[in-house]
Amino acid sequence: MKLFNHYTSNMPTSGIQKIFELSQGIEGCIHLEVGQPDFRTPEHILDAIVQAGKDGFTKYTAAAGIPELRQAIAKKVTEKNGFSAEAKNVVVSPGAVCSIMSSLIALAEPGDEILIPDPAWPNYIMQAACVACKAVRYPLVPSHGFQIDFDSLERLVTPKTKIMIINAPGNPTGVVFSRETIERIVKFVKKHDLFLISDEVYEEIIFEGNHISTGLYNDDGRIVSIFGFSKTYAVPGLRLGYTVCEEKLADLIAKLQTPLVSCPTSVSQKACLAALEGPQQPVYDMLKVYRERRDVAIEILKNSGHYLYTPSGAFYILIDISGTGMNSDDFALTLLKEKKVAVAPGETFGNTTSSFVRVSFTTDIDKLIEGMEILCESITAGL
């Protein structure tokens, strides 16, 4: 019998998913591992889902999404993100993960090298394997607040380097890049003639500073901006994201979606149109709660002597467990089994964070406090 695909057969699995699945059978488990908003979806979005179903809007749509949603996204990008976009620049996908995947398929050739942050969301590595490309990790330095080491980045470029991926606000770091950093990234990709895929799904979850979209600097068509609805509007199950890029690339990505997914989900598109055009107060309310949770977590870390940095965005923080002498996989498994607290092992995000765990602020504050106190006590005691 012939072998399976070499690249995908050797693709790493997500350590987050592993912990999540193991935790499902543990009664009373405190979930700090999954980056999924715990808030109820805003009512006007739920109403739009129901209305779409009643209206019979359950058929196929255009591969790039319904025109009115693409137009609304273009308006949002122009007004909020600050760079000009039209409907022809927008491709709606079943989730931002599909937006990234279809962009990689459009841009990458087998054997190309893709620059991926270390640490980073593990799906990037998996996606590189799916397009038969080599993932080359560039470091985000813990001692410098998980900022990019540009000197190291320069040394990683080879004639095979084709694409750079960035994620800001970042998962798992919670770091927000400054305008100066974004401008330096754009200068770097132009210098080396690379494409830039900019994952901006946490754009609305900013505690300090401002989100600077790379699309502001897309004057030659090399930048692909990825956004989503899941984190902003607490609708991860609707699976809807979108890509904003130059027209020819948008046409290719839309064409690729036909064999990949046929089209975005019809009902979800109506719901997310309502999300964009409806009241935004729920977004601000959720942000306020995320900030309160972050501040409580920081206070616990400082009081226990385990504070390293303060994340400025997203809803994550990385916590150093090196004092235990354990790797993050073993620590996370032991913490789950013995203390009933689920955290994401840092190794799943990259070698840089092999002695860290990630905590997500997507649980109610009482559970977060309890889980954080158990976690810090366990680090101090060496588990």
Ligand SMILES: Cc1ncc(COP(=O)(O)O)c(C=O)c1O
The other form holds:
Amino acid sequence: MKLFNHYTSNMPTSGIQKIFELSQGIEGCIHLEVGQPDFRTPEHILDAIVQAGKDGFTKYTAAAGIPELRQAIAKKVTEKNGFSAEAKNVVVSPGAVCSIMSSLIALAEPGDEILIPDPAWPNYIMQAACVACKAVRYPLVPSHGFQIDFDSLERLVTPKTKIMIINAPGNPTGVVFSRETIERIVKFVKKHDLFLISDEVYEEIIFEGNHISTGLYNDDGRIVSIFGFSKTYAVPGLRLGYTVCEEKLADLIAKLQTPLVSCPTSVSQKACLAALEGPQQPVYDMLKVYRERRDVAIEILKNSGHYLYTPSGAFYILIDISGTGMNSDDFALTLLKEKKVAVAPGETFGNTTSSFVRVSFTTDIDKLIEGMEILCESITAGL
Ligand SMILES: Cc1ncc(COP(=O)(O)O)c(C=O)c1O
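Provide the structure of the form predicted together with the ligand, given the form predicted on its own shown above.
Once more the chain from above appears, this time first in line as the rest of the complex follows.
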């Protein structure tokens, strides 16, 4: 019999999913592993879901999304992200994950090399496998707050390098890039004639500094900006994200959505239009809570001697467990079984974080404090 696809059958599975599934049978488990907002979706968005359903808005839509949503997104990008976009530059997809996937299908050829951060959200590696490309990891340096090491990055470029992926605010690091860093990245991709896929789904979850969109520098069409609704509006299950890019590429991505997904979900588009046009206070309220949780986690780390850095954005922190002598998979598994605390093993994000675990600030503050204290005691005690 012929074999399954070599690239996809060999791609790694997510270590977060593994811990999450194992934790399901454990009563009283404290969940610090999942990366989705724990807040209830704001009422006006819920109302829009119901209204769309009642209005019969449950049919297929245009592949690139409904015109009024594309228009509203273009307005948001122009006003908030600060670079001018029109509806023709916007493609709406079922989740930012699909926005990235369809961008990769539009840009990558089999055998191309894609520069992916190490550590990074594990889906990028899987997506590179889906387009039969080689994932080349560039390091984010733990001792420098997980910023890019540009010298190492430079050495990784080959004639096959075609795309660089960046993610800020970052998962799992919480890193935020300064304007200088963004300008350096843009200079780098121009120098080597690469496309830049800029994953900005955590743009609204920022504690220090400002979010600088790479789209500000898209003067020759090589930058593809990816945004989402899941994190900003606590609607991960609505599955809606969007790509903003130069018109010809947007047309190609929209065309690709037909064989991939036909179109983004109709009801979700109405709900996300309500999210963009409605009150933004819920976004600021959630940010305030994430900040409180982050500050409490930092305090516990400082008090227990396990502090390394302060994440400036997103809702994650990486914690060094190298003192235990264990790798992160074994540590996370033992912590779950013996202490009933679920964390994400760093190995799943890349080699750089094989002796780190990731904690998400997506649990209420009491549980977060309890879980963080157990985690820190376990690191000190070598588990
Ligand atoms: C870095 C990053 N990009 C993209 C996504 C996907 O977001 P969406 O729910 O819009 O597909 C996630 C979700 O966890 C993420 O962490």
